[in-house]
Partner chain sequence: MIQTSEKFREHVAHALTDADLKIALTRTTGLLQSRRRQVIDEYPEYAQARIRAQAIKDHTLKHLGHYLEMFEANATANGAKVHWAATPGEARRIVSDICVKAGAKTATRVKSMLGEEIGIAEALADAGVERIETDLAEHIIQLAGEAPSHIVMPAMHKTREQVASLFDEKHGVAPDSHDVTDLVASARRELRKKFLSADVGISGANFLIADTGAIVTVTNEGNSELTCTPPKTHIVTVGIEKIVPGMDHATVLLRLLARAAIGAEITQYTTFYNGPKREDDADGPTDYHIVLVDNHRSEMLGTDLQPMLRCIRCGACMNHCPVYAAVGGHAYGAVYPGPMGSVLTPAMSSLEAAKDLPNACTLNGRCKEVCPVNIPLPDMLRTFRARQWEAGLTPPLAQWALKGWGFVARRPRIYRLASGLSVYGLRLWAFGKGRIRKMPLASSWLKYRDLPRPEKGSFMQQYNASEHAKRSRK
Amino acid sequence: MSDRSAILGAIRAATRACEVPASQIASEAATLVAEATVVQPKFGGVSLVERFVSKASSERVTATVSRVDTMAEVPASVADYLNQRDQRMQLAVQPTVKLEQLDWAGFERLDDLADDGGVAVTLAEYGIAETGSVVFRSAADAPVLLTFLPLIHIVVLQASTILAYPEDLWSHLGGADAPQSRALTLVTGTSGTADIEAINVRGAHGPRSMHIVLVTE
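This sequence as a structure, only the one chain, the form predicted alone:
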């Protein structure tokens, strides 16, 4: 027996697919999709907001979270965060009405971000409590680059938009026949990689820091 035959024989002997018919695997997969509650974790009585904060600020997701009561308090919270990090009061703000109508006096507003740098403030459409993710859809007032290009990504999230599970998101997007944005992005914390020598590096493919300003109202 050749080495190749020996290796392939070992793989065939070890694989479950040899023992389980493909039709059974397909049936089991369909059951999991149809009954999402079978695999969805329970939150142990914790509220959606507390679950979201716990996951978003966990060691794996690595975002930070501050809380304010109203949208009007967002600029002050952003200023506090930048001061704590000795950052300049210079940022790009997503051109959406809810952010544009806030008082950004004291900040230098930028139209564009420098490559691989800068601070952007964006408004998440939804949050996902299970994973600590935030959801963005591209639009004329929601340019995609503000989500991926900045070194520091500051996300404004209204607590009322936090959903329990990723599966809950789809019904809020209007269904399969509704017009959709060109890009739908679920962002879970900062960009990271350990591809080189298993050393964890943040900011390799996107923002190095993510801060979420959670608005109670």
Second form
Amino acid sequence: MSDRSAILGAIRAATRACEVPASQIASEAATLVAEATVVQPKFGGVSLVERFVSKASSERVTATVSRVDTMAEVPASVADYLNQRDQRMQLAVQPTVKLEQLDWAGFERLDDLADDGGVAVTLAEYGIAETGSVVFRSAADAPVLLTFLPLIHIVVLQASTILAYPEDLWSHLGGADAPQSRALTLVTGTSGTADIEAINVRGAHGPRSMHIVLVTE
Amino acid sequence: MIQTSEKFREHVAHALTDADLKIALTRTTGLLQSRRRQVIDEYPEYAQARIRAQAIKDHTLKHLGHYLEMFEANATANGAKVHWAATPGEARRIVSDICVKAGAKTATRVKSMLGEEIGIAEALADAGVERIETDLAEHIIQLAGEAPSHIVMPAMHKTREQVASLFDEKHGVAPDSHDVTDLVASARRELRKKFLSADVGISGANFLIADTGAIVTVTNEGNSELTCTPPKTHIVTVGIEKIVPGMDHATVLLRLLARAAIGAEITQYTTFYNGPKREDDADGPTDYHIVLVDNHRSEMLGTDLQPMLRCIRCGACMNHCPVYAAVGGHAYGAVYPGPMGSVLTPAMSSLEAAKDLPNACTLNGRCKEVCPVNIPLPDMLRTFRARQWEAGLTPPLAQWALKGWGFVARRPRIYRLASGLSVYGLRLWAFGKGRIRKMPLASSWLKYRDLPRPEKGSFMQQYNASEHAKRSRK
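Based on the form predicted alone presented above, generate the structure block for the form predicted in complex with the partner chain.
Everything in the complex follows now, all chains and molecules, and the chain you saw is the first one.
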């Protein structure tokens, strides 16, 4: 007997009394997550953008946020950020049209972040107001490693893509039947660890600093 | 790891004299408790979320076969190769075979307790693969040649000073200073290149999503994505109880997991992996395997141990356990320490091999109180005590004493007489002093504490006397 049939056989034997049609199981499962507001932290009247910014820049998440009106202003805002931190004007830009088409004159473009200490600019598909998270999905123009290899991670986020809760994100993405990208990541701040004496330290393996350029348009 | 729970008493004696362990535990447990308290106070919906979380896990366990088959079908459609392993040995064989077929020389690994449970280190050694632990705590204990002592913070037993001297000795370039920040930077330097050159990446999963076939990992370090993206092969080993119906169900549990485990609203990185690299993806593994492991879980279904399968491995129970805080995780001699471990270890091995664990509990109930899925841990430990009694594993002296007490307790007149006499005896034995320091049959109890001299008369004697006094006043 294969391990598969042994395991499923043992499970069926233990749960036989519960065997009901799949449709009934599905409706029971739906009831368990109905009225999600019961378990979602309330925002107390602040807007999605305000909530997002306050969470993202909170002590627990530790991102910094700057705001611009249009996508065209993003490179200048990034330059300001790097200048203020005495960083070289060197960065990797996610190969996606919305970022590629911006004017990055004045920056030296990196195409490899294997050496430590680099800067990367990526475009988040969504923001989540509840936790101040940004959302990335892997694709041809969205390498996963761009989010994890830089020491400074600069995230471009359009205010119109900020959703309230993860539940809203799942329904925006079309639910279980929609095509799924290989990896979907909610990023909330920088790489950190508390593995030595529970002391929080940033920059464990990935970014030590995260800066979000929030675009109003 | 090799289970040594039968030596619990020896381990405890050793742990209680370990000054560094005491320092490490004192520095961490208070912080973990206060962070959890604060983030739950900021979440007024917590009580409702906990009820839902429990209901979600109970529902899924009730229909576990249905959901596992649904997951298998969806994950396979996503391009995963799904394997089933009834035992740790079978899981190790599957992992070794994959590594050998892939011609792997090195494997990076994200910490997962299931990996520890099945002995992933052994599986990789069998396949001749160098194992690179990427979680900072696992990196520390790999360098030290030790086992994890906590399910979320495997190196909780180490002080920063101990980590510093370990890194001084073992890292190619010694840390710049012994500040925790520089220790972390040193590990970053050490692991950076290894991430990018590994042949295989091995992870566990915090959740399996039945209706999409996704596996979910949560980390703060980002070592999961760095482990599961560059190598050609990604292997997931996961316990069958980690499954939930859908994304919304996982979201309810994710809110509780981060709060209970580390006192945060969410971990820094939460990733849903849906299969191997798509044809035009910029990066990702081309070969993606999921190993579903039973290891006695199906035996717990339908028994009074079923609620243990709700566990989401947050570690809150051990962070709030006075026994764990005194002896640390290694004393338990098993993969899972603390209250949840004292239930899982006998369930996954045997009552005999873990006979002291269910008794190493004060039944104070804090573990259940802080459990985000409301597992009745103290009740389950009592269940094991009862099973030990039935199996004749209770030590002869305790058996004799319990039988004697049972006989007396069912006969109120004898009970009152005996308790009255023992109070009288204890007062005599105190020789007029306020406390008792030595007494026959109680030497091990009195070794660490004194017994106050009892008040005059047993409770019933005092109660009857006061009732009598009231009546005579009327």
